[in-house]
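Given next, in structure tokens, is a single chain: the form predicted alone.
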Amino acid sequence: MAGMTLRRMRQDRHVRALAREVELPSDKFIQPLFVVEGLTARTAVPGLAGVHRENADSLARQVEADVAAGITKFLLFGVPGDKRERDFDASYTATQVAALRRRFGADIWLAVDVCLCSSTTHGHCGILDDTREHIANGATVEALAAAAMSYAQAGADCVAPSDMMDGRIGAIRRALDVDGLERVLVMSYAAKFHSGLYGPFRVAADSTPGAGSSLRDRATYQIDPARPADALASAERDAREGADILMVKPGLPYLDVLASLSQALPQPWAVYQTSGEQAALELLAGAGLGDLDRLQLETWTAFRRAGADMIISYAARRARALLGA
């Protein structure tokens, strides 16, 4: 018997890096971003080490940093001081947009987030209909091309609607492409699951669901976490309404739908490491229970490995320190 024919490829760093099938490059990684109306400074995000909600100073001063440290995609979330139940005003977010693109140019990719749960008095993703019970489909979609065309007008080299309503990406796209924008690309949240794992994101953007409504969560709209198939429809529909690229989110539990949809569909394909999956990795080392480094990087590694091309991390700023350039 040959003795140890798997273990020599493991023996030191040098082989295993020759021998290694997935690669982590650090310009895959997109940085999420909050700017929020109103603020007089800065404030951090509960759970995400680094990472802030920011005002329109703070903000051009974050990415200006990021920029010379070589991380340059980036996801934006407005988050405006005005809430209301309809007729909503996308331009404080339009004007953040248009700000970096100023100053920034063509040295910065910018996507910017497509939702109104940051926009309602209630936290939903949409606009509530007469019963205050349902999400109204078509009236939300409407408002939220008109949400899409505003950011790209400014210029948005991305828009990337995750409110899951039906026929979003259709009717983006339509708007777009009828504006002389077709160059912008639309990143759709093809399978964004209703799960327990956005809690700190919904402090940075101001958005639990339920105030004012009987309609207290999310699930009528997001994907049941026991209907995978019911994420290849949604991703399949995405792809033929146009998307250009596809997302699964949250990341890790969701693995096994990352790897079967980037197989199914021949697309480039997003992961969202969520907000409570990163405040689990850093309670971990807080805890002295984990390396932070090494859990980053073996999550992310999970991603790739299951057919990610691209990673929205909270974390995404250390990727370069943790991968090199």
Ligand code: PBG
Second form
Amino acid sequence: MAGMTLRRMRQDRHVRALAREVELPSDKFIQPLFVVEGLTARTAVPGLAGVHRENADSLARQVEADVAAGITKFLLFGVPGDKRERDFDASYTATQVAALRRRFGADIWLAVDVCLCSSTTHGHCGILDDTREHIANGATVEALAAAAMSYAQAGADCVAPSDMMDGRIGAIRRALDVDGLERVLVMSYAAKFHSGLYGPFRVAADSTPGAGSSLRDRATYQIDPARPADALASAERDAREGADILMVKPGLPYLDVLASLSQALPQPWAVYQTSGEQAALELLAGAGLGDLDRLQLETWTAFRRAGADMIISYAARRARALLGA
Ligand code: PBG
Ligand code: ZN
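Switching forms now, from the form predicted alone to the form predicted in complex with this ligand, please provide the structure.
Complete assembly follows, chain above in first position.
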């Protein structure tokens, strides 16, 4: 025993609990939801256990079960059947938002993703310009603000633009600063990187970029993984334009960014444990090479340690079960 110093505080679960610096309460989690137009029955999303592409009925049943289990905060992705190049129609998703609000009232907190990639024929997050090699920023921002406005009017508590266009936070905030909508929050995907960890999501949201365009990927609008300074500038801009909540996405490979940005800016910080990150954990556990609950808790603890106030996770239901009320 002689010479033992640091290990004294590790010796049993009681003293470890007392010494713990980072808390992981279950009310910090947001559960993503997908609702897809034209589905006769819900279908599983590949790679993400327990996550489905829902139709209106199955969505209501899912949220009903979630609320009964204490899961109350959601991020909704609406996937319309009708794909266009411009003149988008936000009514499918807005109708889903209104139905959830009517049915669940203040029992749920509902954020709604705002983007165009589930609505465009080519899967890009905006309107292509005449060259079809670039996204037209101004026209895209206008369409995003209109969509955000529809979701807010339908009863969203929060709108979350994930497109990465310039100036969209300001445009959305200005649109929402009218009587009755001034309390709607804007959560900005501010530090969203051009990542390979979005695979299952693109299946769930019909948003794989490239078809019918020479623009094959989202490199011209999402942040280069080698450019943390771009993430800082983007977050500073979005804070200035009125974002209430800022986000880093993906989570685990960008913990350094989360740690430094959450120190630099006082807004609440969200982290998005993306579909690819979640699928990686499930594959590891599924191969018998790790324990899924333990992997989840370790990654979530890392997010909290790095400064995340809230965690968007496909396994938010699991968090509730593991961590309790
Ligand atoms: C696109 C969008 C993406 C995600 C949410 N909205 C990524 C992308 O397709 O580039 C990622 C979510 C995930 O992987 O879980 N607007
Ligand atoms: Zn998009």
